[in-house]
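Next up: a single chain in structure tokens, the form predicted alone.
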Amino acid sequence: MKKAKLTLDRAYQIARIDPRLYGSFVEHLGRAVYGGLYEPGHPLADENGLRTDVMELVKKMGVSVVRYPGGNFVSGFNWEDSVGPNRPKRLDLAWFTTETNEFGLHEFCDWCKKTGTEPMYAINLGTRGPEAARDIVEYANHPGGSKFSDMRIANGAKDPLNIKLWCLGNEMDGPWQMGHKNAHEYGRTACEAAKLMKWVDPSIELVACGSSSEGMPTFGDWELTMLDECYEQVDYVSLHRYFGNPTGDTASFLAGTMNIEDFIRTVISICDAVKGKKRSKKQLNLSFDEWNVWYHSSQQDKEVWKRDKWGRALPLLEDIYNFEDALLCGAILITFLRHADRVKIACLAQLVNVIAPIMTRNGGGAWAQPTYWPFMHVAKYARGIALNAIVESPKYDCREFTDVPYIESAATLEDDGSVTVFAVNRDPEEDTVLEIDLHAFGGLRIAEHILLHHDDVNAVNTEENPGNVIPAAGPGGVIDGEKAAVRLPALSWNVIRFEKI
């Protein structure tokens, strides 16, 4: 059996985490809004249409903020067809499908107030510009007596949306979005559009596009070029990152975080710099808003679009998580939780049917896949302060990175003394003994252990079995004075929770 060591100290503090960082994402795509968040006529929709077996998973997972609308769909999209009562069915050429607008501006901030979710809104800097952006935020959050705000009381929304969360667009560097532009281009659209945005509302936060992955050729001088144009007009960076494993390779897969960590310390770098560049006393953090395992429905999709293009909430991007996603989502919860000085939003990309979390069938059940569970733990017990969790672990080399640790690890320190600490087993064949230095805590104890854990890597959650990759009480350990000592099964995420005696 391996040993690890993981060393913790009230004074190693990296900062108080960001509830936003437990965020999600829901797009105008496949079944994610029709069929996913809104199905009238289902057996368990409420007065609006809205699936109250969803809202309660969405409740239990903890999801703090969701995206919205889009996604590639926001760069063409007008936000003034998805309210009012005359609403105009239009073609999505992002994901060549038809939009029927029936769920709209109002009916997702009605849901985010079921869930106890904030509006995350994205505006469309593609085939739109400035002024449209600053029609909606009149619409969304100014209190009456004007065009916009009268329309939005017209409408039945008396009092304001109040969302205070925006993103200038969406992955503007890629040539697949509509209205692609340059990054001297963008970055002026955003500069002027964030203007407008903050001389309505003040009060508002706004994510400039980052590059759409570290992957594209134009990332880096996109961030420098675009954040020269807007750097004091905006509040965060966003970053974008998706994992696959077509080929079977665990080790390699469940080693992706590296390329996390390196993806974010080369974006606060750029930051940084054009902070120095501008003597500016204003720092800008990331949104991490989207990330996520994608490829399980690649051959999937292509299929649909060759039987039914142009159709209705197809069943879009409906990857089947297995258990070694669930274990990567995790490493990637920890990674955030490392940089929660300047990772200050995250969304989980997306949330409902499409790569998502939550699975639905039309008329039919809602289940959790696999990686919810370490989503719903991380927004449950990761609060108050992350600390620097150092790890000395075996580590092992794999086709993609050398040097990888088995063991992944984060903890946290809230308010009331408890200590909880997050750990991926990467060893596939062997247990590892972490053994955990508590000595700036005083008294301790192990509250509990979550474990889970499959022997298949490959196993799924479905409608029928939805108890196949769950969370089950962990071996646990033990505690010798300042010390303790848990035992972490191969491939495995675990909770180790700690209270004051």
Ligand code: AHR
The other form holds:
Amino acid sequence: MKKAKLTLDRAYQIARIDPRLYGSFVEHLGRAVYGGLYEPGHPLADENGLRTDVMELVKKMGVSVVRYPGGNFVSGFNWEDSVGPNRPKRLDLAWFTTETNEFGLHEFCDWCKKTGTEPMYAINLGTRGPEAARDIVEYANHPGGSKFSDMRIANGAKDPLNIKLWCLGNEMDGPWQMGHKNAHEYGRTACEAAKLMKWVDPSIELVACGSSSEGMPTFGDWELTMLDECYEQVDYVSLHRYFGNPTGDTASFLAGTMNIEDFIRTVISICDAVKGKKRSKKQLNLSFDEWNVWYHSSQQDKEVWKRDKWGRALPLLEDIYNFEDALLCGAILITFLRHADRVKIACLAQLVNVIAPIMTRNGGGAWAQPTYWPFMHVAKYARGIALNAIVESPKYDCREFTDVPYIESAATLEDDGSVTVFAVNRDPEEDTVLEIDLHAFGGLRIAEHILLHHDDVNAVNTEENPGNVIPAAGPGGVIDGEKAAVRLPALSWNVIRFEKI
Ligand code: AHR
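Next, report the structure of the form predicted in complex with the named molecule; the form predicted alone has already been given.
Below is the whole assembly, all chains and molecules, this chain first.
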């Protein structure tokens, strides 16, 4: 059995964790909205057509903030189409489907209220610009007495929708985006849109589009150039990253968080470089507002489009996630906790049916994919302060990386003195005993060891068998004075909760 060591100290604090780290994302894409959030006539739909079985799973998952309505979709979207009694059908050029606009802004805010989530609303800076950006903030947040706020009232919402978090477009660096811009054009547009939006409501916060991945040829230059134009007007820079394992190389796949580490560090450095250059007093933070595994469905999507281009609510991006995907998601969440001082918002992309932890069948059930569980554990237990977890772990080399620690870990300290350790064991063969130095925390006991493990990395959940990959009690360990020793099974996600005696 291998051994690893984790040293924690209440003095080694990274930051208080922003609960918006446990965000997700719903795009008008595939069956995310129609058949996911919203299915009038479903036996479990409420009076507004919202699926209560899905809402229950979302609440249990602990999602804090939900980015909406896109994604690529938003870059051709007219927000006016989604409010009021007359909702036009539109061609969506992002996903080659027809958007009926039956579900729109008010329906989304209603859903957010019912699920206890906060809306994070993306505006269209692709085919539109500062004028539409100004109008939607007036519609959503101005109390009344103006054209758009009165239109909202006439549409049934007397009180402002009070949306506090806004994205200035989506992936504007990508040539696939409607209204794609170069960094200078985007920076100028984002600056002017942001000015108008904040003049309407100074209390809002704004996320500027960073690169759509660190693999983009413009990565780095994009952030530098666009921030040079809009640094003072925005509050966060976005990062997006998806992972895949098409060749079945589990060792490299699970090491993918090494890339995320570099990505985060680079974007922080660029933000701070622009801050220095501008002699600004303001610090920008990061919004990792799209992250996930995404590759299982790519062949199926091609067939769907061949069959039914311009259809409504097509079964697109319906990745069926397996156990190793859940391990990677756990490791990604650990990485965010380790950067809790600068990563303040993160959104698992997406939430229902589309590259999602929650799946549904039209007219049928809703169930959790394996990736649901690490997210739920972190959203529930990673509260309070993120601690600087110093891990000494044996390492391995794989096709894509060298010196990958088998054990990846983060830890949190809650206000009541309880400590929680999150750990992924990437070792495919051996269990590891994790020795945890808890000298700084006084009398603690092991309250619980939660384990997610399956003997088959390809194991999945289905509507018929939703309990194939689910958490169970772990082997736990011993605690002796200031040290605990906990067994982490080979290939496992672990949550070890320590409580005050
Ligand atoms: O989440 C799916 C898509 O991935 C989003 O629409 C886009 O922003 C990204 O490329």
